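Take a look at this single chain, the form predicted on its own, given in structure tokens.
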Amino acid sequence: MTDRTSVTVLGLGLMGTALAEALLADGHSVTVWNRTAAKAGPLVAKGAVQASTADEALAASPLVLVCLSVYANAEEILACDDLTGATVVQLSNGTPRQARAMAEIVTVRGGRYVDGGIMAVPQMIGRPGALILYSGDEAAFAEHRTVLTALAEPRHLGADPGLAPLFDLALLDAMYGMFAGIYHALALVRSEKVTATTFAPMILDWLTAMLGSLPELARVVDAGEFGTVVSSIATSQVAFPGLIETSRDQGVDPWYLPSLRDLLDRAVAEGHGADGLARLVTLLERGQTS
């Protein structure tokens, strides 16, 4: 049994009622409040408290959880209450940018403010392999952490409340491309009648090849040291143009294929054909030209 911190969770979706019952199952006091009160009646048969009001939620417990679908309604209910002494953990889905506006909201109304990012399905919570990253109030991570543990691993990333939502987003960016490529894959092979069952492993024992050069990736895009004896650029700009009419011969649209020409282009126009395709993420990041 941990300590029996008092805890308030904002918020009954999917992913809210996961965390609540994490919590209760851990032994928690658990406070909970939702606009369409009606989603907090299995929670209180549990044990959970229903508040009438998000004030009284807000003031029945020192750890805060929020867990709404945007930012803009966490805003508007922490932006009306004195939050001194609570700390608030921000779970909804949101950008860097709106982090660090609301860790101000929170502070000046007294509270400490970590932003999280949930890296788990509504089901995982609880449950071995759940990962959460917070970001924001180190001390109060710290005071908080062994509650935060009845959740998912808990994993604090630094100071800053943006980097929470940043690694969020971006680990769904990788996990969004890689599927985009999947998806297209699937129907590259479906065109010819080849059933995706079939063609799924392949693509299984592709990408694991593929992704155990990830670590030395990381490590020359670091480096700066973007030369290869593998792929390089050019090479890779010789294939695509196949890739693309391959797909329009198939009826399948190309879709994400001419922006990923189009940087491979620009990246040949500026000097880099002999490069590795690591030096992609230095064009990235100068952002898009005209």
Ligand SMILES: NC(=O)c1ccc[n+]([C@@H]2O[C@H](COP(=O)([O-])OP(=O)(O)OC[C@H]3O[C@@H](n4cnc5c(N)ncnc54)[C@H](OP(=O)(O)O)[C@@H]3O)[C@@H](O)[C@H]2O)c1
Given for the second form:
Amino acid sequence: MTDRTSVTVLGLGLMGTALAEALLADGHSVTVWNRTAAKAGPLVAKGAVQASTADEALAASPLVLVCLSVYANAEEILACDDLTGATVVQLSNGTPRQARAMAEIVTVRGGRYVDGGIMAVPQMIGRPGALILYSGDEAAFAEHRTVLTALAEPRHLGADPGLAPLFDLALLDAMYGMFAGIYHALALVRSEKVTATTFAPMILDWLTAMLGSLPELARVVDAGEFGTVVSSIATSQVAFPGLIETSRDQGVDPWYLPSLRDLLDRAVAEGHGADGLARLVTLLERGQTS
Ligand SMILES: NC(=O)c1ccc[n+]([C@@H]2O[C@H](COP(=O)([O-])OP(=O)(O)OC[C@H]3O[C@@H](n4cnc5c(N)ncnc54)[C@H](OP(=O)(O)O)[C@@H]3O)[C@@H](O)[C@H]2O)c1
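Return one more block: the form predicted in complex with the ligand, after the form predicted on its own shown previously.
Once more the chain from above appears, this time first in line as the rest of the complex follows.
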């Protein structure tokens, strides 16, 4: 057991509990604290030590995992005077700006700061397929990497603590955008009494085939070479009025489609009609225009 480390887990919601359980299962000494103290009971039964205050929990281990609802909760808790010798790994969901501010709070108190983005649900923690993105203090991450491996595959993205939440949010962005289209497509076919179960396999085949173009799309964006032999912005622009009109005819809210149409219109108006859709990335990079 000499290679085992003591770890503190602050926050025993669904995710914090899963993190503490995975650490206990891997043989670590785990100190836990939660605002609602009763939630620690099942973990104590499995061998965790329950701290009576957050300060006591912070002082108990060189590695402190924070998993609360929002960063503001953690700011209060980490406002103790001295974090010398502690590595604080913030796993609550937040923004890059919040992560950088939290890094400041921790480092001025003598601690080392690593931010994390959990790309998993609690049931996946400690199992193959779970991924946690990290950024921030590289030496502290390297020191604790083995322990963090008990939770999920750990992937460190760089010294800027804002990188893990940025990647986390960007991945959620891609997921929500894809599902937005799926929800809308299901509403369209259900307007003619086609069941979602009937249509879902066609969506799956279609999106799987389309996603095959992602590596080439990424190459094109990085190279700034937007010419296409596949499908131009002008071709997509022509399809959009029909898509929006059909939504309305079928009694379905066009929802996000008009704002995508506006972006296509803007690209064509700027002379990019012959380019591939990857060109849209550069329009978005200019910030909000309306
Ligand atoms: N669940 C997931 O699938 C998932 C996946 C990825 C990331 N995350 C992130 O992980 C974090 C925790 O998620 P969760 O699912 O564990 O949420 P949860 O079950 O709702 O637990 C929330 C935790 O925050 C604590 N908390 C809330 N307000 C507090 C306050 N003012 N002061 C002190 N503690 C406070 C709660 O304490 P009490 O028990 O006293 O209420 C509890 O420990 C979130 O940032 C979430 O976005 C979750």
